[in-house]
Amino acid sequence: MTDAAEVRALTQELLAAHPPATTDRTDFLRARFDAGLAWVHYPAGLGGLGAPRSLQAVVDAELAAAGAPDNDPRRIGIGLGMAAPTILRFGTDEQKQSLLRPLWVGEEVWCQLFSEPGAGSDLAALGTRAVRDGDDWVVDGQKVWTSSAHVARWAILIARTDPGLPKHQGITYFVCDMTDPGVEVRPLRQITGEAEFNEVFLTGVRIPDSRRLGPVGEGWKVAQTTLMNERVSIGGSRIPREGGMIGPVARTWRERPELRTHDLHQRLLDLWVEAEVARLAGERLRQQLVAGQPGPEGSGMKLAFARLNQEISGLEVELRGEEGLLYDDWTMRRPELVDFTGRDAGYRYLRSKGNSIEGGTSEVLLNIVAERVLGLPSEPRSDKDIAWKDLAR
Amino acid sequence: MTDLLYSEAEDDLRAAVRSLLAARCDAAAVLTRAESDTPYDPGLWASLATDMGLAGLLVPEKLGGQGATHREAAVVLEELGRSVAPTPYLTGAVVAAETLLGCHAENPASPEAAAVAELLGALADGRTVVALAVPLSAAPGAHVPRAVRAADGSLSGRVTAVADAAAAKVLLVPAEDGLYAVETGTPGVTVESLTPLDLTRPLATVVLDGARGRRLAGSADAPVRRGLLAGAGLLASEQLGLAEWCLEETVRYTRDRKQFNRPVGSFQALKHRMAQLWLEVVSARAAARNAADALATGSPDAPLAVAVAQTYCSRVAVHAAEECVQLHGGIGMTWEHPAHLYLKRAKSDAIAFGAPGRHTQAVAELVGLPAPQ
């Protein structure tokens, strides 16, 4: 059993052998991975120690105190939060050995080729085809809303390998090399004017069978691991009061008395209270996770934040009056990091419209809460037992 | 940061209260009791207050209480809210107890201090029900209501909408020159029952006409504010329990009830409303626990935590009860079904200790978001 003292000692050994001040950033991160201090709950040899996840905080605190560089997790969130847990659970030894280290260090960025123009909320209806040809699979299709595709080395990809089966059964999960011929990435401009995301066109892309994750036809099951981890990775950190979208509008209210009206005051106070309660609910969820009592509450947090972000940013545009008629910049740009509370009120208003769509629409999330948390019966379904090729489209 | 979870001891306390209420206070019993001349069940109160020792949770052990905190009292109130139990718990064991605890005598040997200690002991053992004689709608931050004049220890005046006055043996009466204890059933004290919206929390007008009172404190302001702050903060837990029952009962019913050859709970139009309500209940729990913990630790943030919890939980409880009636359809509109008891309690609770608008005003002051000039 590994305990906090042991982990602390290992961290100090790492710092002594590779002083952050004089060590190249990438070299330090590689050494940290090899010392098992990247993600301590991962197995030994794959960046971890097989230790309880809670001990990671001990490592992180020691390293932060020593001024050690981190792996810039926001830049490689899809790799860390979605690809890695899936590779760990379903990958072959060779896949784990070759992929996890550069993923964690940040030398190789990952993206996710899941959504399609014809498969959004109904992801299992996806139509990108993968056809077996010798030792390879030949992939044709179109993916959409792919963040980081233009900088990614690898993608996690789900594609249809048997159209004759019902939709959940004929899917297989692959690792796709984004530098292969036949992979074309185009920016997808969104209502904010910029392009955070991409469309990815796959034309005759050859993926060796050795880059399949999990058995043929089991891709939907494998993808559940990916998507479950997406939800876990949201809402893990402690937020200070006025830490979210309410912060900028509260500051504007305090600094600009000439903008105040009674109607806006009532609405601001109601939203302030709701934002504070959502923050407390997030904090309660965090305390449950730390205490090892995860509850179903996490499913609801995204719903709450999506609605609040939209209402608060909408109020702020209105509060700004004449300035609310203006927008900072419509230039098509490719931001590397997205900050929901960044830029001006107009941007926040437009960007937050995506919060109730990305990562599961609020309508789908309400169904999930109703069925999985409350145990309400599902709607009668006509799509479960017929072949994918016979679905209405 | 406040502790927003429940401890094992709190879980055990909840289980004990829930099992007692399940045996003694089901919906049919509450309805029958509400229509009778004695809205309280003295046997139930004796079990809760005396046998389980819950009346004295907030009273220190040296004064005869349990020396527990607002966190435990909040758990009791969640359960009382779940069963809309007609007991003078919030008014007596929380508001009156906190008011008495707020009477800081400068001289501990004074007659005032002795009277306070004696009353706390009597309150804690559950045999003496004590109520604060202010309208149930009085908010903690507002001006302390003073409808009573005092002259040589003789009190006169009229206080309306006092909760649980009919069950009380002692009334705590704020007057201009202090806080007084007045025994009901003595000359010059009349308690006139009113017809309340919430059948499970009786209201009365208290009329004092030359009543004798024992002075407990030289000023009523600080004790009454403390009592009302605790009342408002822990009312949020009652509202949470109430909302939780409404959601659970609605989910249970809509899974069972069939129309159009399927359970009505399978329609998205209904499911989304219940999922939304679940999210509100989850959030209300965080707000209510935050208020209870802030009161328990004496945090300087307690007034804000209480104002946030009251604003939010009042609305959630009313929303849950209204959805409960609507999603039950016709049966939810009948006298026979208990949904109306919850609706009436929820609506009345929203006004109790200040309507949500009062509490958002408090938030505005506490966090510096001022109204337009």
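Numbering follows the first chain given and starts at 1. Whichever C-alpha set is largest while still superposing within 1.5 Å between the two forms counts as the rigid core. Because the structure is a prediction, the values reported are computed rather than measured. First, how it differs from the form predicted alone.
- For Leu326, a C-alpha deviation of 2 angstroms or more is recorded between the two forms after rigid-core alignment.
- Once both forms are fitted on their core, a CA shift of 2 Å or more is seen for Ala275 between the two forms.
- Core-superposed comparison between the two forms: the C-alpha position of Met178 differs by less than 2 Å.
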Given for the second form:
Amino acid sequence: MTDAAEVRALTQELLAAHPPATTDRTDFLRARFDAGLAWVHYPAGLGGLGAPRSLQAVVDAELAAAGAPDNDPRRIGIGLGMAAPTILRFGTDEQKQSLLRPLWVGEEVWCQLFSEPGAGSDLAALGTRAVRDGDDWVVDGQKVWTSSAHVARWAILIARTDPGLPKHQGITYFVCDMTDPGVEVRPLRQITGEAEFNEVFLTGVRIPDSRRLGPVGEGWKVAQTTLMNERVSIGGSRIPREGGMIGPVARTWRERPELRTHDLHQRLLDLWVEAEVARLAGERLRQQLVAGQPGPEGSGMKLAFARLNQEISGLEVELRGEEGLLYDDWTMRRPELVDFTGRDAGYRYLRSKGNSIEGGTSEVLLNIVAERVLGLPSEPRSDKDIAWKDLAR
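To complete the pair, please output the form predicted alone; the form predicted together with the partner chain was given just before.
Since only the chain itself is given, any partners or molecules it might have are not part of what comes next.
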């Protein structure tokens, strides 16, 4: 299906059969998925129509005009932006059928068990072990910086299955049930006062081999799909003009003329233009995705996202003067969604500090852009061919 009129007609059929005003929210979302209007570029039977990705905008516009509910994408962003594309590419038919529908509807939240205390920027150095025991894998280790682990039902997990191979090999990718015995989630309180992140301890967790994604030992290859989609979802999300961090600053500038100075005006103009360029570049990146899988360009978008957020939020604090030093609430809480722009200027300033760390540090992403976009020589890596078990730790 490649015709906007056909997609529009299907959307109207969905609305006629399930009027948003009288249909339960979850029931409507399930019906939307079954009609192939969840993500139209996915295959038929998996929430899609096998249609061009660009036609999703037609569906979204029709549903928004009818007041239809969405699936609260900020709450389930890890599932939508990272787990789903990986399951679609590497999952078995059974995995796709059982996992994608509740993921998209929002009935099941997902988290990501990748980073470890000793394997953050150098993720391939991870030490969490998975040992085969019959039809199961027994997993032991610790993961850290896990967003939404405290509300998640499922996790995408990479673990080392063969320590005798070099670090990028001998890794296998799993789907972990966060309710299984041996999974312990502990909050990590942040500079913002809340505990959006967690550390996760895995002790004798048994994962059936049927929940493995991709071949044994090919987990690093599978994880690249996850990571590239993560960077696109963080840095290339669709926003309107003056969306994101630049919006609150622009509103304050217009509404509070007494705060203006010539220097702040020049800096705001520069950042406004950069934010708009980044927004339009994100639109172009999404159009490129129509042709296939995300590439290293997503790393550039994520780099720009982090830098702009930190510079814009710093400008906002300066613009507000003494008001910018205020902070609304240090109460320890465990939010259900990640909100980069929520609350007040102080929150935005502090929360943006994490943008250059999460989803790939800016230093690592600069290397990716240098090597895979600009074609520059890669940095020497002395540990590339050494067995993981022989690496100095």
